[in-house]
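First comes one chain, alone, set out as structure tokens in the form predicted on its own.
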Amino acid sequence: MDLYSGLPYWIAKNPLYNYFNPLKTDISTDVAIIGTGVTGALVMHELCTAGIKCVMVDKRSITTGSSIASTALLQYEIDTPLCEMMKIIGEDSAVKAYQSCLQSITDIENVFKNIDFNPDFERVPSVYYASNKKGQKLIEKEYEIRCKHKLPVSILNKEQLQEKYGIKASGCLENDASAQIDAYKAATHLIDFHMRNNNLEVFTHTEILGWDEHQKEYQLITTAGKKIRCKYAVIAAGFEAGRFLPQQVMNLTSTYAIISEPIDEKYIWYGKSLIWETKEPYLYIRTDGRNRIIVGGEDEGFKDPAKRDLLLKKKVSILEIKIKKLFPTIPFKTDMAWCGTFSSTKDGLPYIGNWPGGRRMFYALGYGGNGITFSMIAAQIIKNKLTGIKDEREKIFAFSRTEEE
């Protein structure tokens, strides 16, 4: 399946890591890694780094599926807010999962800088502005449930929002703990630093057609009759990890996004802010630290691939005029323009661990808008399980939680 159409300036911005390597032979390894997009690429880093072998199988190229088209805001803030959240899962649960979150986006700082390797990460502010009234008594009530549980967050009103970021709406909550990086230049940098210096296998244009599990390993059988012998698999491999799972237990959601010519600095918001609304399907917002501006939205159920590509001409329009009336003296001119598919869980979460039951295929699906900052938490989870470090947010993120509300 396509995950994304259109021309994702990440494609366009950086070189294509030009990497062909099928699988010829039957191998063995501890930990077999599906998918090497920005998920996969976290998880193998951790993995490597704490000296467990491992190796990565993509039927693409390397980090050419959903990555490629994500617009890659690190936010600590979760698509369902904190005030609705622990009404679902409880109010320790939430705020626990929150404030992995916002650990997250260190942490990912810190996987860059301990390679000696930046790709575009940038500490940026947080604008969640309210849509109308309804979104402006959410913001409040999220105000007080992210003090009460002394989470970076600050209240502005109307005219305070207006004179800093230049956003005429009722107020907006206000965070400087989020960043946005380049996902596509992150993934493909710890793929190759491990490919040079840990001796990473990577295995291209490789698809796994079945997979069958023994008492002390997993044999995974490729399109071409190879079989790959490992004591763990890794599935990274997004919504199309759908082919694994006993059951669904996503919601698939077509999204756009378009990105500007470059403009003068002097139209850039106070801190080139990440910015999103109250309003669902939100529109959110970003730079590229280059004067150019990402709009993403128009989010919609996803049905198939031909369907989701023929409305981009349309959704472009909407965005362009909804920049447009946010910042009505930006000289917003589109220059790309792509759309793609994302998976959504109805608490807003990630699914981390193993099936129930299950004990040698571990999931990485960071589903929802904040997949890079769930694919951290993924990849020390499983990483802490395979050394037999405890870790409290197995309970939260696992598949076992659905069963329990």
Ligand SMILES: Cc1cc2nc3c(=O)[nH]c(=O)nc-3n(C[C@H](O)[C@H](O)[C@H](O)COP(=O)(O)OP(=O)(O)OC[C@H]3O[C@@H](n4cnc5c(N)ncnc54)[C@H](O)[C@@H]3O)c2cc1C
Given for the second form:
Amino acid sequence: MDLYSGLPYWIAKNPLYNYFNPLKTDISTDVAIIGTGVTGALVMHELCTAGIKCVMVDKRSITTGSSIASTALLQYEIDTPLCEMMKIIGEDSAVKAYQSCLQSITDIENVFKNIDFNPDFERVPSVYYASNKKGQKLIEKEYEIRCKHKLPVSILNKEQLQEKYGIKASGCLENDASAQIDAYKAATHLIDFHMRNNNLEVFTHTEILGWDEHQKEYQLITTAGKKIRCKYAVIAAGFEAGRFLPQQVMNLTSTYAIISEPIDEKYIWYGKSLIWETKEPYLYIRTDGRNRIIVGGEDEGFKDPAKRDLLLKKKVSILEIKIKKLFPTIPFKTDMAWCGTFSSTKDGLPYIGNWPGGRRMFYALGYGGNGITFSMIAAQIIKNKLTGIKDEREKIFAFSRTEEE
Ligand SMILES: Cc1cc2nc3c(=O)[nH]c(=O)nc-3n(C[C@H](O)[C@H](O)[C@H](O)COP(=O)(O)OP(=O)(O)OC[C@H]3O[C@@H](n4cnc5c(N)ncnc54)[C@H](O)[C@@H]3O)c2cc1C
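Switching from the form predicted on its own: structure of the form predicted together with this ligand?
The complete assembly is shown below, putting the previous chain first.
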């Protein structure tokens, strides 16, 4: 599957991690992680830090799946508003899911502080504005429930929103608990760090086709017929994880993003805030350290990469019109544009943990607009499971939650 096309900004911004190491012999390890995206990297970091021996395998170059196309906003707010999610999974679980995402942003920050590296992680506020009357009602309801559970939130009316951010809408929710990152820089550095410091082995251009299950181990089989014997396997294969799943759990869709040329700092709104809206599919906006503006959205409900790519030009124009409507004085000039495969689940939550019955294969599937915060949660849950630590988040993100509907 073509996970993205066009020119994702991160490819132009970062030196590509030049590493080519296909698996040429049979090997054995404690844990094999399939996928070197941001999810696989965070899982690997947690496991290596806990002293667990693992190897990573990827059919592509390191971190050149969805993570290199990600706009990488880090928010505790999930695509499904808390007031809606409560109706699907219950108030207690929905609140815990939100609290977990909130904590996850700090945990991501700490992962990199602990190895003394900054993958352009930046704390920024977030603004969730009402796109229309229905959206205004939603944010009022959402404000109440988030206040009840002491989640960081404030509400601005039309005048306050216009005054503080220059956005014309009836109101917004605001919080100061969000962040942004460079997911490619983050994942490649983590992998490089553990290759240098913990003898981590990474096999690129090595595709896992299937596996045999034995009593106490798996044998993962590559397209070249090589075998990886492991006690545990972690599926961090992103939107291509379908092959490892007995049944479909996510809807694959298409999404679009553009980035401006750098602009004068005077045009950037208050706090370089992340901005998104209540309408679906939503428009979202962030900046980067060089005063470029990233605008994304315009999702389409199909996954066919050829069909997705045909729409890129049209979607660029629509995103440009939308950003100009929101900020008419900003001299936005598109520099790069890209599109990618995206995915959502019915309740907006990721799937983390074992498929019921399969005790030694772990899935770390961070689907939805919070993919990266979910990746951090997945990494911790899997580490805790392997080290015998009880994790109360397990059941919220488990596959079994949908069985209980
Ligand atoms: C345009 C766009 C914008 C986004 N914006 C945001 C955002 O603002 N905030 C956010 O949190 N998330 C966002 N996301 C989602 C986020 O980027 C993803 O959730 C995240 O990058 C997924 O990381 P991953 O490591 O799970 O998957 P990937 O980065 O795709 O890594 C999976 C890896 O597994 C490998 N693989 C797959 N199958 C096999 C196999 N059989 N054998 C060997 N290797 C295999 C692939 O080659 C790939 O490298 C966005 C995504 C896109 C596309």
